[in-house]
Amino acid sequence: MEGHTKENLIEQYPMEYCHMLELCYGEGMMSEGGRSAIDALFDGISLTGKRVLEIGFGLGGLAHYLSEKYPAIEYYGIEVNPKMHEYASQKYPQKNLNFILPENPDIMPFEADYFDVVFSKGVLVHLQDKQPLFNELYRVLKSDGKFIINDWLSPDGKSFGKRVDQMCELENLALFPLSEAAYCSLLKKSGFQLISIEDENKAYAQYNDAIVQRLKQSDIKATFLHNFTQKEYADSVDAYGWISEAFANNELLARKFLCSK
């Protein structure tokens, strides 16, 4: 991850937003669906007893709901952003819960082969060169381990659409587009073997109508305009609605790779 991308990243999401999106998206989450798309992501595959790594925790809502479900998990974390690991390190201090701020996010503060699944649910659009990234991901897994992505993809590479532009101008966001035979390619450079790609538009839409619907419910509303503007909530209303209508017309990809190493 280059520097300047690093801070970038940053900037996009200072903890006035973050916030934000906690009411948008429930306490501690940092993406869409809440726990029925956590359920989703891990479909098929027990976390009981594995040591696992996050790539983004974000303000930390996804590995608090992992290490209820699965209390014998050993998760650790990684996040760019300092103020979220502060957040995330004193809200959630579970003592199987390891949050941690790397000094340099191209290289895994792990060894080799430490693994047993390694996961990042709707964070990776942020970065435009994945490849440093996966080629370390790759390292850390073990022989027998699991990688696995969920994340929002371009149908021709160059653009996400009309609607996922208006979203990302509103709320000041820089996303990439990357096609899923470009993700594919990324991925089989690194070494890893696909074996499976789950289109999920269909969850994807209905997880960001539910959002809308979630944010006209009287106390939500009453609670967003009390610590933000009508414009904001006026703002979110619409681009969510905008990311309902995008993945419903197939505008924009979401896709959950499951991939070995």
Ligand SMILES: C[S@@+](CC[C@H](N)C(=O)[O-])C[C@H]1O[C@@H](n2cnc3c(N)ncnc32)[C@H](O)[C@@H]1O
The other form holds:
Amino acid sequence: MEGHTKENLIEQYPMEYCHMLELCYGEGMMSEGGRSAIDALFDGISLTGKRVLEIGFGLGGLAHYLSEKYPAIEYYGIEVNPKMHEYASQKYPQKNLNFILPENPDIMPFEADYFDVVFSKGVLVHLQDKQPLFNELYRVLKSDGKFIINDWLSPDGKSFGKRVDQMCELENLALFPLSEAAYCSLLKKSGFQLISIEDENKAYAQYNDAIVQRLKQSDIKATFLHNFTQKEYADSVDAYGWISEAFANNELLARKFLCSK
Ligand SMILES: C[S@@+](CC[C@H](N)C(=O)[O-])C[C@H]1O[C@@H](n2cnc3c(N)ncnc32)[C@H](O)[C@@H]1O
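Target state, the form predicted in complex with this ligand; input state, the form predicted on its own:
Below is the entire complex, every chain and molecule, led by the chain shown above.
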């Protein structure tokens, strides 16, 4: 990953914005769906006693949830943002949670064939070129390991539609549209075999709609307005509404890829 891209990624997530997301998504979370979405990601896969790697741990909420559900997990997470790395390391100091801030996020500081499971939720849409990272993840995955991704895709590989464009402008986010076919071809080029691709649009439309409803609850609204501005509140209600509609109309695709080596 080029230096300026890493800097751009860090700039897109100032800590104040992260805490605003946390209020919408739940403690430690920076993507939608909470526990239901995490359970769906690992559906049929037990992480008991497994060595796992997460790409883009954000505030560390997903790692924390997994460590409660699977006390014998050996978790490693990579995050480009130094402030989030500091936050997660302090908030979740459990010995089996290893939060890592890499020098270069496309180079994994691990030996080959190291992890049982590698996964990422709501992160890779931020990367213009996913190939170098996929190559590295293939290298560090054990021969009988699994690679699991949840990501936002585009139906035509060119755009996520007007609603998501508006949301990105409002929230100052740069997302890179990729079609399902192009995504699969990148995974295959790195050596992965695709076991399944799941359409998660219905659930993701509901998760985002639930955020809008949650923001309208008087206690959540009061907490939001105590910490952030009226404009930020109105923008958040609009943005999650747009995302929900974009999923419901298939302008934006939520997909789960399950891959093996
Ligand atoms: C939308 S947040 C999701 C965070 C977390 N996965 C969650 O669900 O709460 C995206 C995160 O990915 C991080 N990120 C983006 N590209 C990354 C990369 N190549 N390596 C590590 N982290 C990355 C960003 O800094 C940000 O924290």
